[in-house]
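Here we start with a single chain on its own, the form predicted alone, put down as structure tokens.
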Amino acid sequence: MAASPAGSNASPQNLRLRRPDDWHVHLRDGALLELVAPATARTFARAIVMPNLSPPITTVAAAVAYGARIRAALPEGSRFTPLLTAYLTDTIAAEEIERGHREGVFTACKLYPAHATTNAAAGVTDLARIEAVLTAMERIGMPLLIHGEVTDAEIDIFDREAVFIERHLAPLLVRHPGLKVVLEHITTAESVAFVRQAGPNLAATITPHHLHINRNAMFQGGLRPNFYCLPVAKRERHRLALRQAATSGEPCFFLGTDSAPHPRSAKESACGCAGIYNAPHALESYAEVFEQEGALERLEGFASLHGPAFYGLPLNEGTITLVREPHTVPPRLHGQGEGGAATDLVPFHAGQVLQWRLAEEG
């Protein structure tokens, strides 16, 4: 990372980090596709996509298919690699699996318990029905990304991620020892601790949301839905624990961004949808917990170097700049929804300010 200070003393007016990777990107389909994949490409040189679509990507050729349009709907000259990802079922089958890994389409299986999250209705209700399939990831060294967190009726909201290290995660490691597991957009002070002592061969992507807000975002002057995501936002010391964790320069987190947009009109709703959209500033709202934690000097290992390195992905040749900049988020963003009919996302940090800004490339 090169910084530039304006002097002795000064914060650097501006970072130039080698270009990042977004380890967690919810890009969906058809027109909100087309809507919020440049603001992802515009930072990022690669990502791993979520594949939570309905139907889910559970083949390798709706894979291939999903790929297609996502680079279509990218601004012409984008040099933006989409990596894509199989959604496990409990009856996919280790085959599909292993040919998506060796012809390039597949980077990753996603887990999903069954109900988790948005679109997870059909994931996975019981770790021995895709034993398979773990043991051919082992094998092949492909990594399982997890959603970690039980769905019992039983289980508080808040306790879920704790529970599903303790009875599911933990065993899962010890039968497959050598298996590489993203734990994705951890928001505990025990799944740190957790990721921290389980050995190289588990990592954890950390969001920019759960950095800046607790559980209490959701309820300041009424209900919040802006602020409702899956996993939901914890106590302080959690968040806390996730500030120290990404910014301490250790290898096992890594950037996730988790960007889940939504319509307004389904945010806002009776039943909001779980998700935070944060795609179109999620590097200047990390280098915001950076500067604030007096570590901007780590954002580039958490940024562009962790995530690959876990992954055996070489680095990316490019740079990005972030200038000090303070500026305004936008309150909503315009698009065209399915049909045509007018839209509106709410932006992560919507109408706040921020005092970096991604710069424009020559």
Ligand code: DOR
Second form
Amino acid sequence: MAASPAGSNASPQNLRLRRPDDWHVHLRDGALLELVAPATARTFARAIVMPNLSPPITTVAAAVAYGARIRAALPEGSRFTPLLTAYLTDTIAAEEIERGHREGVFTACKLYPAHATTNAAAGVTDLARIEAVLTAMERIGMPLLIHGEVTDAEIDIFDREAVFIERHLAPLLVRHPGLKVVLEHITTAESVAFVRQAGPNLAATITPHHLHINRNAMFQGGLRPNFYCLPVAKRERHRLALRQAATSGEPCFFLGTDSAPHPRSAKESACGCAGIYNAPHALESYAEVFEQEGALERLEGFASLHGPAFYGLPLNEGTITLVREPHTVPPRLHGQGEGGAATDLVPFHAGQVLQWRLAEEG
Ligand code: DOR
Ligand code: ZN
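To complete the pair, please output the form predicted in complex with the ligand; the form predicted alone was given just before.
The complete assembly is shown below, putting the previous chain first.
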């Protein structure tokens, strides 16, 4: 990473980073895909694209078709590569997963506990049911990406991640010590500690929003549905642990935005959807955190180096530049929804000033 003025203690005005990747994003489909894909492709060279469409991506053929729709939604000349994932269900066949991996279609598999979140109804009801799939993935070195929350109604929503680790993740890692696992979008100090003490086959992604907000954000002066996501933001001590982990330089923590757009009408509703749309300023949002933590020199590791190393993929060629240029994030982004109807998205940091701006590629 190059920062200028080089070697001085003054705040740098420019940050040049190897081009980063987003290891967890929701690009959706149809009109929403067309609206959001350019924002991710502008910043990131690659992204692990979540398969929780309706219906979910459970076959190689569906993934190939989805990959083509993503490419069609990119701006002319974009070099962005979507890395597709398979949505695990109770009945998915290990052969389909293996074939998708062998053919370069599936980079990883996503485990949603059934009913854990958006379009997770077809998720896994019991890990025992996918034992053959997990065994195959372990054998072929295919990463398992986990939404780590239990869904039992009697478990407090703020405890669901910690209970998942204890009941499901820890035993899973013992049963499959060779399986590469990413615990996605971690939200607690306990998750940070668990990932740290595990071996090199466990890593975690951390979102920008969990670094910026704690659970108070959802209730600041009234109910704020645009800060609602899953796993839900936790107490301040957890946010601080996440900031320490992300900026620590440890290779087991890397960037995954979990950018999860929903139309404003679906967020600002009596039963609002979970998800925060952060793609338009994701890297700028992370840069803000790294600067506040005095760790700007470690942003490149988190954003561009640790993820490829864990996935066993090459580093990206080329660089991007962040420029210190305070700017206000628009309160709304306007686009066309299904059937051409107007759709608004409320971006993360709506109406706030961010210090860094991604320079357009030269
Ligand atoms: O907040 C979330 N939104 N969390 C998830 O796990 C899913 C995502 C979505 O797809 O909307
Ligand atoms: Zn997600």
